[in-house]
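There is one chain below, alone, in structure tokens, taken in the form predicted on its own.
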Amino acid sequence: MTPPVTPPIYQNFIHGRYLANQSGERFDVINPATDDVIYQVEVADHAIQKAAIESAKAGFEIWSAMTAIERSRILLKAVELLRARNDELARIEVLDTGKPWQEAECVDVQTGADVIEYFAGLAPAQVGQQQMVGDDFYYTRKEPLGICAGIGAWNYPLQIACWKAGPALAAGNVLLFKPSEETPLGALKLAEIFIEAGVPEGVFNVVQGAAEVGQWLTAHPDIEKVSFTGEVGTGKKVMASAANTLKDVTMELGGKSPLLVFDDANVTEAVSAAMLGNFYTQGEVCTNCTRVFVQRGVYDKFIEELKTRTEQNIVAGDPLDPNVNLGALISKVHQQLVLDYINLGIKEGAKLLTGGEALSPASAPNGYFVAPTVFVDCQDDMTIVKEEIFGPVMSILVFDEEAEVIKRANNTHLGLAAGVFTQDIQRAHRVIHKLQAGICWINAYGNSPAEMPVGGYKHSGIGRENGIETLDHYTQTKSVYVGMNNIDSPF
């Protein structure tokens, strides 16, 4: 009889090495496509937390004293290593998240490397200002904040770690990063790469655990900033905790984003966008256009093509199979949550066009799969139309007039993303300018290059990630007044 295989155990990454905790507490990480425990991770107990802060302080002294050019060279070496290990890292993301290999292989690692490369290039370009004030003058300096904290989500673990590390480190800060406890390995591999590239010990530490570790980060007085990616309700708790020590915060939260398809749109392209914006990464993307508004003149054509392509072109199964394009949801609990939303949609009167059930593919029979699901006959007040589901569930709504659909699209407390499909260039810009969303696309959907700031309006977030302005979110401005004459004092 073959003895059971003991899953590997990973520790927290502190000051350039793996460090054992003292409590012995650890948690299981499960492959969503197989329901198997693939490894265990030690929780960051009080000893780890203390060591992480001490390490970060030491790392900051070294890293912030380097020139921007020196930091840039080191970060570019990390980019080189990330790209060289693309397939190894992509496989980790597939096993952790359940997403298809064909996505992770060309998106997750590459876009993360793109962001670090982008900010490494920007680091030496940060400049202050100088201005005369009479005979005197002042100048400003862009200085790092100090110790920053990043809290990641489970849908793009390595990419999010890179998105937070890139600007933070480029600006001279150090980062304590807590990945989701459901997808914790990618951040550890990034930490190894940073050390190998020459990033000083303590500049990028990884602490592991659930909400308690996140709460420690948001409340700690020595941490100057928290960047959080996740669900709206959790984001509000993070912000409230950070307020006690007046931390700066960046919040990239959830969405219920609209896609507006006008009568003159290229319907095939619009269907491609709708499918990409609902079924990519099995629907677990915060910017997904889960409310698809289709103008009446192309409604029948749109849903006919959508139904055909959804039923014929989507392949669910073992995410490591390069032919698979629909993976497993992150957990059994989340799978049931998505199925509950689907049942509620049916109960509230929406009509299933396709999908609506759990799947058990032959190549991954124990995985947490949900069929790509499309509802028609939807109304704006239905739960599936109002609440973020975070699964492969699309709601189709019909509209007649431009002013009407703009009003309906904006009728939500969320405002992360939006898209417009039309061949009328004036309408495209007119409509997109009126939509209350921070990330917008015209005749495209989902593209998020490193150069483009991303973030939400309303309850979908605060601040931005990526783009030039993000570097300012990781620096503080020091003003220095220089007197050139004797002080005129009445004393």
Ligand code: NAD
The other form holds:
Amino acid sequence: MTPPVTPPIYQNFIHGRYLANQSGERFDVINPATDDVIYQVEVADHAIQKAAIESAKAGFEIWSAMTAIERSRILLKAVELLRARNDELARIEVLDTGKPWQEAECVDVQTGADVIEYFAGLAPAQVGQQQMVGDDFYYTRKEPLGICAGIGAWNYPLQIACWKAGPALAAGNVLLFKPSEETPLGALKLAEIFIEAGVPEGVFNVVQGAAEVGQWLTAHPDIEKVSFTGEVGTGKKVMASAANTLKDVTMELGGKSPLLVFDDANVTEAVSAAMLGNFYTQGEVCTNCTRVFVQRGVYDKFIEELKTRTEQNIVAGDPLDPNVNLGALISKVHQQLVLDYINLGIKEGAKLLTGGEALSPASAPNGYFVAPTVFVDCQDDMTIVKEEIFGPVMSILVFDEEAEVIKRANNTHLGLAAGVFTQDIQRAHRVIHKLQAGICWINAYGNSPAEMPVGGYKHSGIGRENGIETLDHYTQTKSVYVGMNNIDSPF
Ligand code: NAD
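Would you mind giving the form predicted together with the named molecule, to go alongside the form predicted on its own above?
Let us now look at the entire complex, which starts with that chain.
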């Protein structure tokens, strides 16, 4: 009989090293494709929290005093290490999230590294302004905020950590990062890489735990900003808590994004976009186009191709198998939530075109899989059309007129993303300009390069990640007035 294998235990990463907590409290991390506990993580207790803040303060002294070129050089070294360790890191992401290797291998680490590289390049180019006002003048300095907090979701754990660390560190801040308790390892590996690259101790600390640790961060008086990625409901709580100490916030929240397919669209391309925007990362992508509006003239053709390709081209199974393109959902609880939504869709009168059930693939029989699911005959007021499901569930809606579909697409309190497929260049821009969403695609879906700002309208978010403007969200402007004459005083 083989003895039971004790899962490894990871500690919090504070001031350049792993630090044991005092409470002894830990949580399990489960591989969603196998249902096995793969490791345990120590919760950031009071001792860790205290050490994290002291370390961050010390780190800020050193990091913010460096020139931007020095910081940039160190961050670029970290980028090199991230790329060199792509496969090791991608494997961690697959085991933690259940997503397919074929995605993680070319997306998760790469897009994280890209963003750090982008902001490392921008950091030395940040300039203030100077202006004469008579003989006097003023100038402005872009100064870092200080200690920032990052709180991450579980769908792109390492990428989210990089997307927050990149601009924060480039601008001279330090970051206390709390990954999702479902996927805590990637951020620890990033912390190791930063230290190896030469980032000073305390500049990137990782604290582990669930909501309580997040709440501690959002309430802490020494933290100047919170950048949050997660659900709308949690985002509201984070913002409310941050308001007590007037923290700056960036909110990257959920969506229920529309894809508009007009009669003149290239149908094959539009089907590709709809499938990517609903089944990539088994549907756990915030920008997903879960409301697909198809114009009546092209409806039958679209549905036929969508059904055929969904039934023939999707391979669910062990996510480490490079041929698998549909992984497991993050947890058993989430799998059930997605299945509950599917049952509700059926109950409310939508018709299943394909899918609709849990899957138990031979290569990963205990995983939390849900079949790629497409509903037709959907109505705008159905629950599955209104609420974010965060699984592989697509709702198809029919439309006739341009004005009608714009109105229906905008009829939601969410506004993260939107897409339009048409060959008519004027219509493409006219329609996209009217859609209330922060991230829009024309004849494309899902691409998110480091250069492009991303973030939501309405309840989908506040502020932006990536793109030049994000660096400003991690700095504050100091104006310095310089008097060149004697003071003209009545006293
Ligand atoms: P979640 O809101 O449940 O959790 C996100 C993080 O917040 C976790 O680290 C969690 O521990 C922490 N948290 C929970 N309660 C907290 C509290 N009261 N105070 C502080 N922190 C708290 O989200 P999730 O389930 O991990 O992620 C899925 C959601 O994230 C989806 O809604 C998805 O759309 C969204 N998302 C958005 C983007 C984007 O860029 N807009 C990207 C990825 C995911």
